[in-house]
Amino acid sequence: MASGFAEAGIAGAPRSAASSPGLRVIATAGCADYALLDSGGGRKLERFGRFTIDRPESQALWRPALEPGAWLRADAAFKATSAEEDGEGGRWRTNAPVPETWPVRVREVTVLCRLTSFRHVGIFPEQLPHWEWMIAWLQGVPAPRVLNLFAYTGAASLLAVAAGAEVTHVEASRKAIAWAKQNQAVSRLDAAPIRWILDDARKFVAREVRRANRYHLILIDPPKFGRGPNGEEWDVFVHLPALLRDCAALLATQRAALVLTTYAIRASALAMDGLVRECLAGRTGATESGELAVIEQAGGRLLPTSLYTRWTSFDER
């Protein structure tokens, strides 16, 4: 599995830790079921195991590499509807008969991917570079437990259990815990201890505070916006800060670590360093923020999919 690192730092006034983080780029190549082919006309054609995939990208705004024909050729074309921002909603046109069902394997586990309605295929290859990152992070940690918010189909929490650690995925759709456990049978995973919880993050973790239990690692991948089961509404703008602020009193009191992803959202990785560092603001430990980007097979471009801050202790002991 490839992943290609760039870093880029800011220019200007004097750097300090608190007010001028370097600002980082991680850019993954994919591994050996997951390649972005190409890219453009604010759209990406993606391979997935044995199917090529045509969906709706908006920061795809250069011209594609590949001749119009290669994209003619895709097996599945998203279609969104002018209603729906980003093409979050729509249809999809096939070429070839697609299965309900398809795998594609990441390292340890395998994903199973099928054509949804809002244009995602069950998984996010840009998150690549994070899970290798928590593999080996989990290497140096006794009987590590991770909180996995907003955990989707849950590749995130079957890697991490198939590092040793045990993980609590929280999530507030119940057909994708479904999908999630699916993927777990599959993977052959079946005894790894996972605990399933379908509810609202906010409120799960304000209960976790109350309880006083601890996690070594937090992963927070929240959408822009969303429901929870019973309806509860999630705006990031809104409800990050306290749910963050609560996942501070979560971490473990020595080696832990906390990793943000937000998608789509007209914000910058600034404010979101700014956050985090002011929620473990009573915590020493290293703070990085940037870009996750995927490396285009045709023109070697990067393609910016997501802002992330992960934050790590210190040492104490």
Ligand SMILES: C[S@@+](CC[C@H](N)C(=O)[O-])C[C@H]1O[C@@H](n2cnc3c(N)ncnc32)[C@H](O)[C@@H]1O
Second form
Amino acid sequence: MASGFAEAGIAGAPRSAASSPGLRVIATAGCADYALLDSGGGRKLERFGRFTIDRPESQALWRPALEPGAWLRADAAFKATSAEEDGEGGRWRTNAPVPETWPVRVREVTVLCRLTSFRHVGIFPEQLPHWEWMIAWLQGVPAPRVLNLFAYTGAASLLAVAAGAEVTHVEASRKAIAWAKQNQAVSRLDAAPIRWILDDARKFVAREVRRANRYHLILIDPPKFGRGPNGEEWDVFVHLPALLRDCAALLATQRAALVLTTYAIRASALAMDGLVRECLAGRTGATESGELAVIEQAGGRLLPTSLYTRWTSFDER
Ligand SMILES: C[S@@+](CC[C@H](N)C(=O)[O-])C[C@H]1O[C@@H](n2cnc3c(N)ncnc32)[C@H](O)[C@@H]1O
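The structure above corresponds to the form predicted on its own; please provide the structure of the form predicted in complex with the named molecule.
First the chain shown before, then all remaining chains and molecules of the complex.
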């Protein structure tokens, strides 16, 4: 099943400096098992498989388009305990029996969703266009090796192995790795070549640099703050530059690409663009940056989710 996604350039305005990158918006309309039904009033109403979910969404500044009844009928709603923009604590209220896990199909793989205490459900559907892009890009690379950092429940890892890659999946949470392995089993990819690494992303990457290992594609999807399995600190503003420099050293000398996505941080796509360009300045390649968004069904509005930068070596463009 293909996700309908539109790539909308917002680079139409005249550039004031020759060197300024044209930022883009990459927006997805979801897929058969996922839709953003409505958004507004600081919340979003989504359908994941057979359940509708109402969750806080600080970017939804406009009014909802659907009548309140549509929201009240949601199978589950998350009430945050903190008014903080990205505070994750809170509680779920359910209107219907929601099982501990339920399947959501994304192209060739199945992700088991669950209502987590952090308001997330196990998948970030705005990543669909990146995944579609990755699958197409991998087709042109013989025996591709993919490094997935901050890999969570493994949707990208599973889609990459389904597309023929060998994947190294790095994640600090034992629970998230166990969840990703469940997703591997329900996706019937048990025999697929995934190296599961429970480690701090920075430590693992530094070790890989010392071992002179190489990857064709590196996916980096860090949170704003996090912890490695032994309490190692992750702060995107402090640690991202060094991590990216190490990732640049890990890229294959030919047919290489890197995709960075950042969430919930007070930063600009231009900042991410500038950092990736600096870290890959020694390589010939193309850099593209902007925002990921989801197209809402009710009003057609674009709900922004994250910033992204994609770099591809020139031999592949
Ligand atoms: C935004 S999620 C990634 C979403 C995922 N790429 C996807 O699309 O499904 C961030 C993940 O980073 C993990 N994490 C946080 N700090 C980490 C660290 N220091 N090293 C490795 N993983 C870390 C978290 O446990 C979480 O699973």
